[in-house]
Structure formats: structure tokens, C-alpha cells
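In C-alpha cells, the next block holds one chain alone, the form predicted on its own.
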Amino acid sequence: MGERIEADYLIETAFDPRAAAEVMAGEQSSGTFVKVPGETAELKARSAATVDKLTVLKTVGEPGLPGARRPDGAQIQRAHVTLSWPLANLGPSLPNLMATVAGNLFELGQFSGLRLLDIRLPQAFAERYAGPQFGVAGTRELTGVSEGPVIGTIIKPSVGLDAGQTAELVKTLVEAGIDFIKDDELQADGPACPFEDRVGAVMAVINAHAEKTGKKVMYAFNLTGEMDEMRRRHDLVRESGGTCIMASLNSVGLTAFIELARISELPIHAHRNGWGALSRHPLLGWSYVAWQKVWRLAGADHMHVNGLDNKFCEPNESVIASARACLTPMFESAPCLSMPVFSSGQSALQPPETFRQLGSADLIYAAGGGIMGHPDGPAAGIEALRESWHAAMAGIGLSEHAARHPSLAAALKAYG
């Protein structure tokens, strides 16, 4: 690839496809609507996109989205087209990187659909980038879970609890054996649970159960807000001996949070609510497979993919490949592996299914209803996702191995 940068799509239009990918790469590099005088033969040769690869895959009979041009009679087809620019346009920036490979592409008038598929960067970013702090080593150590997965919680319900509630609850799970809790992504300071106080009532549960087992439980505290006050909050949570902090990826932006992670001196959970608006129509936005690398990149160790069978809209495949991505080496100098998060309605049901096509336990699993909804309480759900785990990984049926596991049968039972 040399110093290039290269990004696939997948386009749909009615016009010349070939025709039609030149516009995305004049767009989004030394061109316009229409020919002006400082573009010259030498400034194309050494700044243009090109397009480096065109297949065209169908022919459609209705445009994906609304408000494309269509020339009379034209038919509408997909391809898929890779473009790649000089590294030298940008620089290895993931700011102006997104500007670039996600810039003024969706709204252009010769495409009714238009997507980013996948994107592979140039060594200059891995030396300009960290990437993950912690990832998958760095989360084992501060969890003390050497292998099978990390089990983990969300506090719910989301809101509505103060300070001294959460840690009441925190309390029941860490006795009950959990590993990893997060704040829910709604909750971060609000007046009714302030940042400050939550802290401090839950890390008092927290450290007084290190102190008295040797196992600390890793929560993830919500410091979602702007720059001063993430950094406040992140220094609150070191000292108080807290272990992780969440940040909502969306609603932070790309430049905070990469000055975020600069700063941390611990893993940070990166949340992906709004992924949906990005994604879920299959003729625009962002695969989570390009998506998630700008954000490894910029220091996120914890993903959200959501999980197999789901509570929302994702199908099984597109979780699947998400995961996979995140631990998928982006360099060879700089692997850039983040731990993906299974949640979203998961319990002791998806383990055999997950471990199976995944093909990994590197990774957090995190179940609300899937724990605290357990007929025998919070402490059997969580046994019931480690026998169901334990089963996944050893081969062994889950019915099978319920028969000799009641907190697991009465999962299947509950759940199924």
C-alpha cells in the first residue's frame, strides 16, 4: 500500500459507475463541481484520489435512499469501489482521516447509496497513534480474570438511583462474584446522582471487598462530558482506586477522546450509543468494521458490538464480524487490539453460539436482565454465565452440562 490511504465502499447509483467513483474521489481531493485552473496535470498527479478498484456487483429496480439523481431510463446498480489518497494530503490525522474517507460523500446527488465499508492506514498513524493503553492483557490483570471471559453488569436501572443506591447495588454483585460493572450510558453526573458522589460511595464498596477477598471488580465510571470535566473526573477515579472509565464515543468526539486517552492512566470503556444512526441502513454511513478502527486507534480498550440474538436490529453475522475486527491486528508494529463487549440482552442462552463462531473468550460479557432477572438472584445468574462459558469452551452440550448445574438449568429455563 506505500503511503497511501486506502477505503472501501459500497456504492449504489444511476449513473456510469466507473463515472460516478471519480466524482467521490474528486470530491474528496483535488476536485469540484466543475474544472478550475489551479487544478493542473501536476497537482492531480500528486494530491488526486484515485480509483483503485471498481466490481460491479447488480442491477436494482428502486433507488436505496431518496433524493438521487436519475437520468431517464437509467438503471440503478451497485459496486463495490476501493479509492485510496497520498498519505501527504492529510498527514496522520484521524481528524482530517474522517473528513477525508467520510467527508461530503453521503449527500452527493449521483448516489443513492453510499457506504463505508473498510479502511487500512498507513504505518505513519500507528507511530503517531497508541491505540489501546489496556486492551484485552491490560483488562485481564486489573480484573484478575486469566482466562474464559469477563463477566460483567450494567447498573440498572439506568437512572433513577442516587449515589447510595448504586453502591447498594454494587454491593450485591461484586458479593455475588462479578468481575466488570458499568455505569449505563444515560448516567453520568446528573443531579440526582452526582459523578463525585457515586464515586466515592461505590469505590467505598469496591475497595472494602479488594481489601477482604484480594479481588477488585473493575467499574466503569461514565465521565461523559467536556474536557475539564472528563479530566477531573478521570483523576477522581484514580485516586479513589477505581480501575476503569467509560466515555460515550458519539457524544464526546473523536478529538476529546483522543486527548482523553492521552491522559488516562486507565482503560477506558468506549461506548457506542448513537451507532445506530451511522449504520443501521445497509445503503449508508459506516460498517463498524472501518468504524471501530479510527477509534482503536485513538485509545479506546473496551467496544461495545453488541451480542448474538440481540435486543435490537443487528443480525448475527454483522456482531460477529465486529468482534472479530476489534481483535484483529491493524499493524504489524502495533496489533491495536481492543476487547469487544457482548451486551444487549444476552444471558446464559448465547455462550456456545458466541465462543463457536467467534472462536475466542477475549472479551466482555455483559448481561442486566441476564443476571439481576435469575429466579435465584444475581449471585446463581452469574454462575449460570460461567458454567454456560465453561461449557462453550470445553465442548460440552449446555443441556448436558444444566443437568449437572442448577443455577445453569434454571437459566435455560428462564430464558428459553
The other form holds:
Protein chains: 2
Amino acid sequence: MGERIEADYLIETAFDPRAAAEVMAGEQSSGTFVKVPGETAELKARSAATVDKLTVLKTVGEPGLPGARRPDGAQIQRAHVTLSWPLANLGPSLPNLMATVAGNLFELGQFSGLRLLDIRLPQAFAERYAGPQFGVAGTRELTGVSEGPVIGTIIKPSVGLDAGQTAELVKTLVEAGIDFIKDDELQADGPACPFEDRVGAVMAVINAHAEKTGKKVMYAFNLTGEMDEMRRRHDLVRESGGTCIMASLNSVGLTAFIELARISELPIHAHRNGWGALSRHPLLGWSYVAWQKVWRLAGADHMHVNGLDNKFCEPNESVIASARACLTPMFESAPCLSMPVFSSGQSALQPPETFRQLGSADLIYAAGGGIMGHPDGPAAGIEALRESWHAAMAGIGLSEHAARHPSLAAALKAYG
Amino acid sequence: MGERIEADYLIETAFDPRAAAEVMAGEQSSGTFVKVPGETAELKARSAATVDKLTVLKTVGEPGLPGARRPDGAQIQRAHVTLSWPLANLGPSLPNLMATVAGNLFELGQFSGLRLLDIRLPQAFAERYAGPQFGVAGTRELTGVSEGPVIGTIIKPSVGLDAGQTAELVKTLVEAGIDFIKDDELQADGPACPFEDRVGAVMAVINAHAEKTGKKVMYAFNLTGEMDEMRRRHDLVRESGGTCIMASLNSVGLTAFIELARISELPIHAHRNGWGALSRHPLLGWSYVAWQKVWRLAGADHMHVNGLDNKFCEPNESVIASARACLTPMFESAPCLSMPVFSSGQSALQPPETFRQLGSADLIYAAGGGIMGHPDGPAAGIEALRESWHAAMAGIGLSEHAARHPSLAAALKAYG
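Next up, the form predicted together with a further copy of the same chain in place of the form predicted on its own?
Now the complete complex, all chains and molecules, led by this one.
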């Protein structure tokens, strides 16, 4: 147990950055605001978090977050800091890791900015948690997509369709050649579209199509709910011939997700809705690079990363950093790779730049309007996405490739 | 199912606030970025979220959060907005409520600020979830504190003491007259202080003290962990004669917490560490008024609210608003009151103002240095806190009361 847990932070403080970092380390281990009798040198040597690295970045004029203390006339500085903790403080427990690296520190009075950038975990975590059971290879096997991205879409309207209407839409999509379909995160088991009815209606379509064509489309059924509901729903999907379940991470939470991953015999499509609250301010909360490690280790097979030129606020470099993180091994013995899921405003336009920046097509590429809005219909929409990826991976210019593929040409015209 | 779920938000946008609010409502229900074929008028009438109220507050010069879209020259406005959803979209499911009221909206490109301020739930939620099993009345009964606050403290150093050392400190505290003790959130089941050992050693002290004096001190054992661990640890605490368990909400997550509350036969002390990431920016994330409702309904008996003049960044009015929220009934048939837990830098100084502003002593008042740092020792520290609260509740001036109570006089001198 000589190993240590490491975490990197971006901090902003009007105090000496090293002294402020020492406060963080103290608060998150054996220290407190005032020195207490039991805090002996021996105890600190055994249990204290340490400031392992500190790099001052720059001075800023105004505090990023309100409420921090600021000594009269003190300048405000930003810094990168790395803290580490003895593994023996908590053991290799993912839920308890949260309180240690991301607990009561975001509110510390010394900081007008505090964001968790990355974490590195001792091997004991890899031994305790299985990571994704399916990941990239398992998803390719189940979808039959051996190279290039898995082309996916989301049921829209998000809510409002009943089970039969959902299945009708699924019929259109599977006949159009889709590889992957997911429920919207707003659709789980509402009385207007009960989970059991949806699984029954949708799997009838998918199974019939698989029997006819040999292609089993992967449908991620959103089973988000209480523990017994998730167990029951997982079993129903598996028994119905389904090949994927979906859970909203911020709804379910870490402990239940770990439990779900342990019982699951299907890939878990992990939805990050609510993520914006944890990440949108650049000086607060979590970077996705840190956050996705927790969920991958817990067992997330697919992780959402947004998409280039998306309709949200996230810049492209952040999207690519997130996707690259999902495809970067966590441990030598246990890479724990999750398949990144690109979505939001995606069409045939973005694949070349996505592939150029990421250098990989081990991903799910989900489009809504980019498929259903194609002027020649969804089959042409799906074909255009595949051809755009084909061009990207083969290093062929999009317009050059479009000259030989009318569906791509029509897509470039419609979405350009 | 004609009932609706309501949520209030603070928004900041460079678009027409009503149009921006309509985007939120659409994104979080049956709409999407582009109109899709299935989005019929009938479907919208059945499933759409609606903008029920909009109040423009003011114009601001600069966006609160980066990344939002801003039409050339557009002014940025803040507004309060209330959205509502048909209960039939999701049913009375707390996990699925999260994606609906706090899902993919914090990142919407229309907003340079978006914060969830409050939620109001239909009666069906009160019928499905039990709320706190013990709350104020149950905690008073178990601690034997029939009026005034339950005086508490936290084991410090937070980590580093082994089970025997923890029990020694507990012995000092119970002999000093404490009502309530909690583990630090950093201490759960690390190899340096295993949960089972700690329960054994601590409960031996607490049970012996109870046999001798008739007073059973409540100890909140931090059982945060995986689902089976939490079940086992709960059973161990109950079988050992313990009267409280503690869980870190942001570590455990909502689904596992609901499950824990269903099986628990003990009050659950709910720790909010990590909360700062969700709340510290005033234009992002959650207000505690909204957040605590979710956890109370799920079964949190004690909810942390920080304290007046705390060592964190939270202003006093926010602390009082949080505590008042915990003591405000959620439903007529099911008030779901949680006992607010005051802590962080608390001493004999703050009770009068706390009582004046809150108007209640139905709370746990936890101090660390405010007890252990008392010049005459912990018994005097605890007595001083009780006398300060006595003065506050009786409307007696602190210094007047201190003239008759040396422990209070010494505390005012030491902490003033």
C-alpha cells in the first residue's frame, strides 16, 4: 500500500499558490482549519496528502468565481497543482475516491477557481474494477461493424412517441441501414411509453430485420431508474435479444452504476446529461479527462463526448480531448477503453476534421437531422455519413468523393 | 396524470429571453434543434414542456459563463423562468427527474447562465418515495435531546487515526457530554481504519457510556461504498447498537441512495461534499433549495447546510436559505423534513444570529475546534455551545448570559 492516488488541478488564488495548495492537501487528508491535538508528525507522515508539483501559470485581474478571500492588494494567480494521497487512506474504492479528489474543496475560501483536470490511480483500482466489458471490440462484434465508425441515431422526438410509434421509427431506421439507435435520455419508463412495451415493440422490429438480413442493429434502451428496476429491465432487454442498455450517469450515480456494470451482460451506453453543471465554468468542477476515467473504470462501454461544431457551448478542442481520453489506456494491464459517442448537430460535414484531429474511427457517430433530414431520405443520410467517413479515413477530399457518391453530394449541399 | 412537474431557473441570454426559454422547454421535452417529422401538434400538446412564467430581471454587460452564442450587438439579459412538464413524460421517478430538470440544458448555446433554483413535484412523488424515516423527531428521540440543537462534532484529524485511536477520541467526547459525532467524509473503510474495526471500537465506548449514564450518543458511521458494502455496513451498525449511518451523496449517487434509504433502519446523515462543483458559480448548476428536495424525498434524515461565518465561500444568506428549505414541508401529506446540519468554523459565537435568522433550533450544530479548542477542554466547549444556544432561544444577550456561565465566557474570549 505504498502507492498513491494523484490528482491535477487548475487553481486560482489570491494567496501564495503553494500555501493555498497546502490548504487543499490538508483539508482533503489529515489537516483541518485549526491544528488539532491528534495531528501528530507520525500521523501526517502516514496519512497526509502532499503537494507534489506546482506550476504558476499567470496573474489575472479579476477573480473567476465570487466569494473567495483576497488579502488587501493581493494579486490573483492561476496555477497547475498536483496533489497525492496514500492509497491506505481510502483503499481502491471509486465512491470514496470522489470525496477525496472532488469533495469539500471547490468551496475553499482560498480559491476563486478550482477545477479537477486529471486523476491517476494505483494498480489496485484496476484489480478491483473490471472496466468496460465490451468497449470498442465488443461493440464492433455485436454490431457487425468491423471498421469505421458505428453509425447511430437517437429517437426523436425525445419523448411523446408511444411504444408502437417508436417501433415504426425504428423500422424506418433499420431498413435505411443504421447500425445503432438510442433512446433519448428523457425517455425511460414514463407511463406514456413504458419500458417493457418499448422493448417488446422495438425488439420485434430489430429481431425480424436481423432474421431477414443477418444484421442485428444495436439499440441502447434507457433503463435509468431504481436498482431493482434496472436489474429487471436489463434482464428483459437481454431476454428479448437486445444488445445494449443505456444509463444516465448523473441520474443513477456511481454506486448504482458500479452495481449495474457488475450484473450487466450487455454493453452499457453511458449518457452524461447534466455534465454541463459540473464542467461549464472553466475554473470550476471537473474536466472530462478526469471524469470519464471514473466511469470507464466502473464499466462504461460507450461515453458521450459531444461533437465538432456542436450546438452546445463546448469548443472543438475540448470535444477531441474528451474522445482521445476515452481511447487512451488507463492501466497497462487494463486499458479500460470506452467507445466515444459523437453527437449533437453532426452531419456528413464533420467526419474529415473529426478523423484528422482524433486519428481514430473507433467511435459511435450519431446524427439526428443529419440522417432524417437528408433530402433523399434516411437511407441516403446514413450512406452519406458512411461515405464521408470513408473519404476521411482514405484521405480523399470530401468534394472529390462526393462527385462519385450522390448521397454525399446531396448531404454536403443540404447541410453545408 | 394531469399533474405537472415545475422547475424555476435563473437564466442569462443574449437572445430574446422568451425564445431562449422556449428552446430549453423544447430540448427538455419533445423538441429538438430541428423540427422532426414525428413532432406533430397532437404530440406536442401531450408531451411538450411549457414556459409558464418569465420575469426579466436586468441587463448585464458581460456574459457570466463563456461559450454562449451572442448575436451581433445583442444585449445580455437575466431572467427568472418557470418550466413545467407533464408527469406522464417520466412518471414519479427521482432518477429520471434529473435528466428532465437538470440534464442537457446547462450547455445550451443560447445561455451564458443557467441555474436550477427550485422544483415542485406532483403528489405522485410523495406516494412513491418515503422521505426521511427519522428526520427531526426521530433524531431527537434517538439522541434524547428533546429541545435545542443536537450538539455534534466531527472526528479530527479526518483520516489517520486507526480504530482504537478513533474510539479513544470518542471516549473523550462522550464523557464531555456530546450528543452526536460523525466520521469525516474522507474516512470510510480505508485499510488504515477499516469500517468494521471502527464500528466495534467506537460502539464499545458508546454502549458502555450509555449503560452507565443512560445517554446513547449518536455516531454517524460513514458507510459510503458499493451497494453490498453499504448493506453489510448498515446491518453491522444496527447490530452493534449504533443509531446512525452516513453517506456522501455525490459519491453514492441517487439510485443507490434511494436503495439505501429503503433498507435502512437507522437515520441517514447525508453529506454533501462535492456540492461546490454544482453550486459555486451563481449562474450555473443547482441552488441548494432545489437540490435538497431530491435527497429529502429519497430519504435523507440530516442534510449539511454549512454554517454562519463559515470558512468556505458561501454567504450567510445562502446558509440560512438552505436550512430553512430543509425545514419547509414538501407536501401537505408528507412534509419530508430533514434536520439541517450546521458546521464549518462554528463556535459559541454564532448561535444567537443563527437562531435569529432561522427561527428554529431543530438542527444539528457541529463544531470541531469550537469544542476541542476550548481553553478549559471539550466538556467546557460543549457546555459553552449549549449555553450559547440557551441564551439565543431565551432571548438573553450572550455577554449577559456569559456573566453567569464561565464556560461561555471563556469561549467568547477564545473564539471572539
